[in-house]
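Read the single chain below, which is given as structure tokens and is the form predicted alone.
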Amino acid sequence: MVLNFQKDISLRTYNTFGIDVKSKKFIGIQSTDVLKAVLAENQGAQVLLLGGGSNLLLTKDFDGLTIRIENRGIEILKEDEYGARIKVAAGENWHDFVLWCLKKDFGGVENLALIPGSVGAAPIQNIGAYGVELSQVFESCEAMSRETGEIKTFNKTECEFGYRNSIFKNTLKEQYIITSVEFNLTKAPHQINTSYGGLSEKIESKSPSIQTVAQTVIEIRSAKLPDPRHIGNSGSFFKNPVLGSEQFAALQQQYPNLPHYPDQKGKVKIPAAWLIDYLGFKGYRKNDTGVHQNQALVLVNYGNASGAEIKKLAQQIKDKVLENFKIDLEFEVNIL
């Protein structure tokens, strides 16, 4: 098998921040056979895995092999009057998959419309938005061992999903490459989820359907979030912190208007955007690095910012939040 590696290639067009760093070697993968051959030939090499490049901040040139997952395909494995099980190749664009589901009238992912990235990256992050998480529609995924090239199937329990978290970010970090994902989706009549505040307010006057939910989500996200094609960004840079009841009560005494939402196990979720906005960072800009004017969670590259500059701003925000609120924000974006 002939493997077509490129050398010293810029990754600027392969990451949504638009950071111009180089990779020593680069290859796009369209099949699991090619992926297995690439891994076998590059045992021991540093590997950077790319899907849509939407959850990544590159801060320096990469002296290893970048593998971009580009396999395609959506297959209906099973369908009955209640729903369908769908298998999707990891290289498929996530939002395109959501649009495909809407056309087929398959429900479950409509709240996750317009999230950037690939299908294969979705379980790693357990992507979520507007009251829905990927784990709620997830059936299983196939993943290739980087060491052996063997394919293993992971069910929902084995993935150990948490808030923007999974086993692939923890004990199995950098050990597997997801090659496909299976979803359990519903058919009409759908159970529409409009529980999220901003969504329920906007959709009240509309006929509730998965299509109207998705369209409303797209409208909200488009108004709040910059399009990476025009302003480099990676969506939400920080996770929303989850506090214990005692810590929250103490914080609420000091900040009575602090927004909050109930979380699992009696804990309380705080919008990180509110904390960042309160400290005056919303709309902040220094040279080509900044915080978006409409959404304080989003750090942006206005043109030629370096990854190191964006990382510095992220750390500055993290430090200020810790100093003022005694909350240690976690980065949602992976930093290389």
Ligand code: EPU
Second form
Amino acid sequence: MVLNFQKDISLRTYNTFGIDVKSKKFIGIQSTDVLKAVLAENQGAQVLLLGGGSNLLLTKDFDGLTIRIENRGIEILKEDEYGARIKVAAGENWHDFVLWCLKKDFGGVENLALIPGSVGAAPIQNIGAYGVELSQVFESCEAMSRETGEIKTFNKTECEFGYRNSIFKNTLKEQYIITSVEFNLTKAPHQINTSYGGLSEKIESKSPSIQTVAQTVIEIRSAKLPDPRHIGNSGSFFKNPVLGSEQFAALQQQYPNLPHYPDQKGKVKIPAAWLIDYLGFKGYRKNDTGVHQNQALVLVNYGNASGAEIKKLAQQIKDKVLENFKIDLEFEVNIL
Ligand code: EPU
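Target state, the form predicted in complex with this ligand; input state, the form predicted alone:
First the chain shown before, then all remaining chains and molecules of the complex.
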């Protein structure tokens, strides 16, 4: 098998932050056979795995091999009057998959419209928005061991999903490459979820279609979140912190307007965006680096920011939040 590695190429168009760093070696992968061969030939090499490049901040040139997953295909495995099982190749674009589902009238992913990135990356951080998480429609995924090239199927329990979290970010970090994902989707009448504040307020109909829900999500997201094709960004840069009830109560006394959402086991999730906004960072800009003017959780590259500059701003925000609120924010974005 002839493997077409490219040398010293810019990764600028392969990451949604639009950071211009070089990778020493690069290959786009269209099939699992090629992936297996590439891994076998590059055992021990430093590997950067790219899907949509939408949850990644690159801070320096990469001396190893960048593998970009580009396999395609959406397959209906089975279908009855209640629903369908769909298998999707990891390299498919997430939002294109959502649009495909809307066209077929398969329900379950409509709240997740317009999330940037690839299908294969979605389980890694258990993408979520507007009251829905990937784990709710996930059946299983196939992933290739980086060491042996063998493909293993992971069911939902094995993925250990949590808030923006899974086993692939923890004990199996950098050990597997997701090659496809299977979803369980519904057929009409769909279970609609508009519990998330802004969503139900914007939808007039009491029983909206999944297409209406998706359209509304698209409108809300487009108004709040910058389009990476125009302004480089990686969505939420920080995770929303989850506090114990005592810590939350103390904070709420000091800040009665602090929005909050109940979380598991009596804990309380609060929006990091509110904390960052409160500290006056919203709309902040220095050179080409900044905090988006409509969503304080999103850091942006207005053109030629370096990854190091964005990381510096992220650290500055993290320090200020810790100093003021005694909350140590976690990065949601992977920094390399
Ligand atoms: N808020 C502010 N200032 C801001 C923005 C928000 O004070 O600049 C406050 C508001 O009170 C608002 C609350 O924060 O009610 C929540 O804001 P928003 O609805 O925008 O949601 P978020 O908690 O900031 C999360 C996800 C987003 C997802 C939205 C909608 C995380 C880290 N982020 O953001 O996901 O789209 O909810 O469900 O959980 C992503 O992960 O990249 C992402 C964009």
